Structures are given as C-alpha cells and as structure tokens.
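Single chain ahead, written as structure tokens, the form predicted on its own.
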Amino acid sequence: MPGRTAVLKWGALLSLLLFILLLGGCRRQEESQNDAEEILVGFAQIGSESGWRIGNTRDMEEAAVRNGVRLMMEDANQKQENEIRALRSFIAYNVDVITFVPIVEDGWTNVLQEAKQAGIPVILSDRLVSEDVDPDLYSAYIGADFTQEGRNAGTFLLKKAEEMEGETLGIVELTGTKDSSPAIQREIGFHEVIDGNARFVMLDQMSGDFLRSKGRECMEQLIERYGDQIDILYSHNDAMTYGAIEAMEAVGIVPGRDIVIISVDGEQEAIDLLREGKINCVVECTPMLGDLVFDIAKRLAAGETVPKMTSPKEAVFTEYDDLSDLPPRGY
C-alpha cells in the first residue's frame, strides 16, 4: 500500500507540471501573436519649440500606448537635415509606418520616394508637405485646416472692428516658420477674410518662426516702427503671441486694449490670458492627434484604404464667451 500511495502522489505531481507547462506555452502562444499585432511607427518630430509642440509630443507617446503600438521616435531639433535623417532611419529599421511633421513644406521628394520604393506607407501629421510633391508619394495628412483657422481669424476681426474707433485700423501679422503649411495657410485664410476692406491697413508682417523669442523681437521692431499705428496684431502662435505681449507691457502698451491681439493655437496660458483680457480671440489648433495618426497607421499596416485628409474639430474662443467652464487645454 505504501508503494501504491507513492506512485499516485508521483502521478498528480508529473500531471500537474505537464498542465502547468501546457498553461505556460498557451499564454507564451498568446503573448507572441499580441506582439504580432502590435505594429511598429517611426515619427519624427520637429522639436519642442512651444508647449503645443510639447504636448503635441507627449499626446503621441500616450495614444501609442492606448493604441497598442510600439513607438520609435526621433526629434530634430528645428532642422529638416534632421528629420530626413530620422526618416532614413526609420526606412533602414523596415518599420511598418512613418509619421513625421514637416518643419517646411519643400525638400521631401527624394526620402519620400525611398520611403514608397520600401513599401512603408507615410503618414504627415500636423504640417502638409508642399502641392507640387507627388501626393501619392504619402498615404495620409492628419491636422488641421490651417487655412480655416485664418478664416476664423479674420472673422473675429471682423466682428470687433464694429466696436473699434477710426477711420482705418492698422494690422500687423507675426507668421510663423518661413515656408511652413501653418504660415502659409492661416496668411491665406485671414487675408481671404479681411483683404477688400478699406478700413484694414496692413502695416507689416514678420516671420517669428513659432518662438517666443522671436515674438518679442518682432514686435519690438514693429513697435518701433509704427508706434500706435499698430490696432491690431495677428499672431500664428499662442508662443509668438506670449513674446509679443511682453514687448508691448515693456512699453506702457496695454495688450488686449490698446492692440487688439488675436492669437492661433488654443494653448492654457493663451486661455488664461484671454480670461484676464490680454488676448482677444484664441483660434484653437489642438495637438491632440495621437489617436487619429495611429488609427490611421494600424488600418495602412492592415492594407486598407484611408482618407487622404483628416482634420479634427477645432473651437474659437473670444473675449464675447463665457469660458468659466472650459475645461483644462491639457497644453
């Protein structure tokens, strides 16, 4: 009997260990086909010149983990040299998608062209690249309507040039980086807007390339320049804007009073602003595009097709709002 006992002990425990072993190869089966389906995207990013880039970045690194994709990203310090780099990169590791940010819209032709000769489907996300690239050298742009962002820009100043005084009403315009869709495309919208007015003057327009620094200097010079000619200013960014509301209070300038600010972007402190006064009109320009760029790429990695062009809503905020319940940008 003691014998007989030993071996059906013996006996649960070997079936025990084949169960234990057979558990583990099942969930290593199901672990492997999940990384399977995880696909891999390689995105380069322009940099962090602004908070919007900033939480434009941060957006992707969280939607790729709510997404189930693994993420290779690259940032290019303001330098399209950079990026093409990167992009290069992303085409020699053979990943399954690429999305980058073009920082101008010109200089993508030939790594586009390698990117199609390597089978990865490209995704633009945020800036377009120039129309006189093949559009089917890229599968998709996801961002927003620059040129409707202009419009709603110029709408605003519309409306607020019936309460303001004089005969004319001098505008200056600070434009974001040279050559850039956003710069091209707000100039576009806002002047379809305002152009044939006869109260609108255009006094000057100067690149602050999207940086805050260089809204405080432009609008330094623009000062200088024009004085209280300046009514109006049209700023491409909340980070220009913030630079060019500096210059002005350094002078005695009340900003939101004496110039009319109206501000693209959507960012905290432009809402705060706004709130105190100092702001007019915010055009929002939301980074939060994760989401949509990698539903995109996992349907591309799937061999469907996608829209060409995919744009999130977008609000304006104006001084006429009440904004006591708008909740926090996340920016």
Ligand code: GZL
Given for the second form:
Amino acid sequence: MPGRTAVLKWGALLSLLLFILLLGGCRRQEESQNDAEEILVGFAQIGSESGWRIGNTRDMEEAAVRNGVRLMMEDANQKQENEIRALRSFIAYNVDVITFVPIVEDGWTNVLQEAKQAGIPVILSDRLVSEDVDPDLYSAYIGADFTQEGRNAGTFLLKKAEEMEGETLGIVELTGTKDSSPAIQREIGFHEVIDGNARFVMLDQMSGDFLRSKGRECMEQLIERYGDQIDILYSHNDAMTYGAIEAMEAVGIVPGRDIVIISVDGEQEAIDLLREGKINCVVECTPMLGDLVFDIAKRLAAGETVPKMTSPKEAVFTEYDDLSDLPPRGY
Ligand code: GZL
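Mind pulling up the form predicted in complex with the ligand next to the form predicted on its own we just looked at?
Expanding to the full complex; the earlier chain stays at the top.
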C-alpha cells in the first residue's frame, strides 16, 4: 500500500526532525544556563614592562578560558591613574569580581571603598597594597612572598661568597619599581640575610623600574662610579639583569665571573644565561597565577569564604644545580 508507506516515512522523518530541534533547544538552554553561570571578572593589568609581565597577561587570558570565566581586561600602561580608571569602569559595569595588580602599594583606598560599596569583591593579583589599607577592602591576595624571594637571593650569596676571594665583597642592587611590593620586599628579604655580615659592603642601590633599558643605564652609572669595587649584582628582576649584562659586556666585564649576578623572576632567557654562566642564581617568581585567581574568583562569586593570602611555591635555580631536565619556562 504505497500511501501507507509514504505516511510512515514522513512520520519517521518528522519525528527525527522534532528530536533534533528538541536536542538543540536543550543545548541552547544548557549553554544559556552555563552563560548565566560564567562569571565576569574585570582585570586591570599594569602594562608590559617585562617578559614576566607579558607571561602573566598571557597566563591570565588562557586561565580565564580554562576556568570558564569571562574576562574584561584593561592595560594601565604603567600608570596608576589608568588602573584606578579601569577599576571604576568595572564597578560601573557591575562585574562579578575585580582583580588587579597594584602597581604601587599606596593610593587605592578610595576606589577599593567604591568597589566595597558596590558589593564587588576584589582580588589583589601579583602585587600587594600597603598594610595601611584596610584589609577588609579586598577579599584575597594571590601572589608571591617577595620577602622570601629576597631571602633566597641572600642565602645563595652566603654560599657563593665562601668561594669568592677578597676580604670584602662590594654589592650593588638594582631595585624594581619604587614603592611596589616586590621591590620593597625583595630588598627587605635580601638584607635580612646579608646585613651584619662584615664581608659584604653595600656600595649602592638604584631603581631600574623593572625595565631592561633602565637596568642598563643604572649599571653603566654604577660601573662608572665604582668600577672594580663591584663584586656582586643583586637585581630585582631579569629584565633589568639583561640590561646590566649589556652594560658589563660593553666595557669588557665578564658577567657571572668578574661580577656575580643574582636575578629574580626565572624567565627562559635568564635560565639560558644561567646555563651559559653569565648569571649565577635565578630566584623564581612565577607569573602563572591565573588558575589560582579564577578559582578564588568563582568561589567569591558563589559567596564562599576564601583564604586571604595564597602564594605559589617557588624554586631557586643556581650554578650548582643540574638544569638539564628543567622544562621550558613558558615566559
Ligand atoms: C613580581 C612582579 C614583577 C616582576 C617583574 O611578581 O610584580 O613585576 O618581578 C615585573 O618582572 O615587572
């Protein structure tokens, strides 16, 4: 019966079509629910002053995707006023959570109070605000223990000094961005370990602002001023170290031999220079904070209580280590 067969065929086709439409509808509803669950995080990044910072930005972007978080990122181009403007735009946009890198420790109270009044939790990412800021104004800090990084640098120097000649050893220090928590704390930690040791003579400190170009300028001036009195360079980040090495090599100083170099961050380029013997110690400061930040952000958005301070575990790489199995650094 051809008519009956045709009806059965059309019926089957129609049922299949209905099933497909129903399935698509459920997926869309599920996605919309997921979208509804996807939180929106406003992130104010300070700029791109170093390979470390560029790695940190890349990691935050990739971690947002990994963690199913919508990211609204603003770049402050190294200016605090741009960061504050970005935070105010996140508040106006009513994001679910704000995270930012305080470029310096002070000047945040007003905008943090505005975020609090708006009921938007704030996560400090990478750097800290001053202890004078009411800690109730932010929900969490995710970043390194910079004082420990400074201690790690000092501890390496105590060991290295045992094999160095000379009654006294002259130290110059390239410090990071003035009034930033990494610069403040890396200095404190290092001097906690070496101050009081009569063998070490602190010749001078200059701020290279975490920049390669300024690291070179500062080292040129220090070499000009102190010459072969300089036995040790302690540099608060790898970017300034690369600039300092350029300044040394320009006048025939052999980095890692004529001047012992201790650097902080752990960028791939620094590890390569460590392997070449041009740097003697690289203290790790990981920029890979994104997964920690967005895990805490999702918990805050869900109304959970979270740890106030979370610091990643960090290593120290020295000339005494076998680095052959060290995986690529990723920044
Ligand atoms: C440290 C970070 C510092 C890096 C520098 O967590 O804030 O800023 O050490 C970067 O390379 O510029």
